[in-house]
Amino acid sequence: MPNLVDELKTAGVAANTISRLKSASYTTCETIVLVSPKQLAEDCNLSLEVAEKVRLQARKLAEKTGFVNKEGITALDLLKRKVTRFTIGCEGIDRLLGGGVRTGVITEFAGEFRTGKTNLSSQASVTAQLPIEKGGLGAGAVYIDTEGSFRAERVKGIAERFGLNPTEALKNILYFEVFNTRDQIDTVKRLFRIVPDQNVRLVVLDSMIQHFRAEYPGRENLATRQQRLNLHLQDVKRLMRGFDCAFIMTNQVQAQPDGLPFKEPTKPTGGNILFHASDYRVMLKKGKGDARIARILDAPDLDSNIEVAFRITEQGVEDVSAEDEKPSAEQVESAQAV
C-alpha cells in the first residue's frame, strides 16, 4: 500500500507543506519520490531547500514499503518480481502483449481511423473490472477522451458479453472529455487524487496527441510541441508508477517520408518523445473484409514478428478464428465461375 502525505507528519513536515503538496496532486511519498527536488519545489511554491528535505522523507517512507531498494537487488530478484496484467477480452491481442496489458508501463495502439483503436480500449475499460480470478484488475477506469470517439452504448454491448452488469459497468467508468492540451494535462494532474480514492487501475487517453497536433502547427512549433508533450509523459509515468496502474494510449500515424520499398506507409506521430515513453507500442491495420491486424512494433520483451487478426462486432473486439477465414461457398462458387 502506497504512504499517504499525511505520514510526513510523522517526519516533522509542517501541516502547511503537506497542504502544497496535496493541492500539486502529490498525495502519496511515491509520487514524491519519482519527481527530483527542483520540480516538486516548483510544482508545490516551495523553496528548494524544504523540498529536498520533504523527498528525503519521502523517500525513507517509501524504503519501508519495499517500493524504494536503496541496497539495490539482483536482476535475478527483479526476474522473480510479480507482474500484473489483464486481459483484453481477445485472445489474439492478450497473445500478442505477452498475457495481457500491463500495469506500471505504457501501452499503445497505433493505428489510421477505423482500426480498432477505439474499441480495444473501451473493452479494456470493461475487462479491467472482471474478477482477478477471470483475468481482470477487478478495479474501475478512467477514460479520458480528446476526440469525441468514446460510445457508452458500445460499453454497454461489450459488458453484456463478459457478464457483467452493464449499468454497474458504465458506473465503474469515468469519463472526461477534454477540448485542449491545458485540459488534458490538468485532468491527468487530477488522476493523482482519483486513482487512489476510486480504486481505479486502468487510465486510457484516446488519443494522446491529437491537440498536440492541432495546437502546434509547422516545424517552428515542433520544439515547444515536443517539450510539452514530454512533460506531460511525464506525470503519466509518474502515476502509473506510483499507484502500479495501466495506462492505454491511441495514437495517429503520419506518412513515412522515405517512402523506401518494404517499408511501413505510415509510422505513430509524435517523434522521439513518444517512442521512448511507449513501452509496448502496437500497430493496427485494416486486414481483409471485417478483419484487423495487430502487430507488435516496439517492446522491451517481446516478439515484433508476429501479426494476429481481430474483428470488431457490436460486442466489441473478437478473435477471428480459423473457421471464419474460411471463404464462404458464394465467395467458392463465384470464384470458380470467373
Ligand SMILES: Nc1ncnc2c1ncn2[C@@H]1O[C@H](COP(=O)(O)OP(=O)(O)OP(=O)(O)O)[C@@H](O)[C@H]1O
Contents of the next structure:
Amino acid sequence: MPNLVDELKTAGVAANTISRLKSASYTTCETIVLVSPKQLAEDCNLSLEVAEKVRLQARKLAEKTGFVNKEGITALDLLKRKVTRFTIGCEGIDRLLGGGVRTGVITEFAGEFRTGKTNLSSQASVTAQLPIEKGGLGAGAVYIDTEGSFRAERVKGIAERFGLNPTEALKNILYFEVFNTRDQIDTVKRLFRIVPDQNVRLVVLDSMIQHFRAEYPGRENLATRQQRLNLHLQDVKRLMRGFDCAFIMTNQVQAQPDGLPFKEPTKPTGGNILFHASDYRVMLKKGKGDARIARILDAPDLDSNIEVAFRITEQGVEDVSAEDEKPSAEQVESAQAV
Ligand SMILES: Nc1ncnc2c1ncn2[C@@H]1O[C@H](COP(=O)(O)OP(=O)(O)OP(=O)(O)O)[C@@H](O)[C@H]1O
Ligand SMILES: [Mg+2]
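Switching conditions: you have the form predicted alone, so give me the form predicted in complex with this ligand.
Next comes the full complex, and the chain you just saw is listed first.
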C-alpha cells in the first residue's frame, strides 16, 4: 500500500507544502522518493532545503513498507521478490514476454501501420481486468489515445470472449483523447491521483511519440523534442514504479538509414531516449496472409530469438495455431492437381 503524502503531516511537514506536492502530482511518499531533491524543489516550487526535508521524511515512511531499503537487501531476497505479470490473452505474446505483461516496467509495441499495436493495447486493457486467478490484475485500465483509434465497440467483443461483463469492462477503462504534447504530459501527471484512487494497474499510451514528432519537426527541433520527451518518460517511469502499474506504449517505425544487409529495414522511432526508457521492446510485422509476427527487439532478460505469430479477428488478438498454418484440404487438393 502506498503512503499518501498527507501522512507527512505527522512528520512535521507543513500543510501548505503538502498541497504544493499534491498539485505537482506528488501524491504518495513513494513517488517523492523516486526523484532528486532538486527535481522536487523545481516541480513543487519549494526551496531546496524544504525539498530535502520532505524527501527525507518521505523516505522514512517508504522504508516502513519496504519500498526502499536503507540497509540494502540480499540478492536472495531480491530473487524472491514477486514479479507481477498479467496475460494479454494471446498465449504466444505472453510467452514472448516471459509470461505476460509485467508491472512496474514499460512494454513497447512497435511496428508499421496495421500490425496490431492498437488491437494488442485494447485487448490488454480488458485482460488486465481479469481476476488474478485467471491471469489478470483484477484492476482497471487507463487508455491514452493520441490518434483517435481506440474503438469501444471492439472492447465489448473482447470482454465477451474473456467472460467479462461488457458494460463493466467498458466502465473499467478510463479513456483520454489527447491532442498535443501538452495534453499528453498533463494527463500522465493527472494519473498520479487517478491511478491510486480508481485502482488502475495498466496505463496504455497509443502512441507515445506521434505528437512529439508533429510538434517538433526536423533536425533543428530534435534536441528540444528529446529533452521534453525525456522529462515525460521520467514521469511515466515514476508512475509505474510508484504504483507498480503496467505501462504499454505503442510506437511507429522509420527506415534504417544505412541499409546494411544484416540490419532490419525499419527501427522504432524516438531515438536513444525511447530506446533506453523502453524495458520490453516488441517489434510487430506483417506475416503471410493475415498473420502478424511479434519478436523481442530488446529486453534485459528475454530470449530475442523467438518469433510468434498472431492474428487479428472479430474477437481481438488470437494465436495462430500450428493447425491454422497447415494448408486446408482444398489447398492440398489444388496443389496436387497442378
Ligand atoms: N473486427 C475485426 N476483425 C478482423 N480484423 C480486424 C478487426 N478490426 C480490425 N482488424 C484488423 O486490425 C488491423 C489494424 O490493427 P491495429 O489498428 O491494431 O494496427 P496498428 O498497428 O495500431 O496500426 P496503426 O499504425 O495504423 O495505428 C487491420 O488490418 C484490420 O483489418
Ligand atoms: Mg494504432
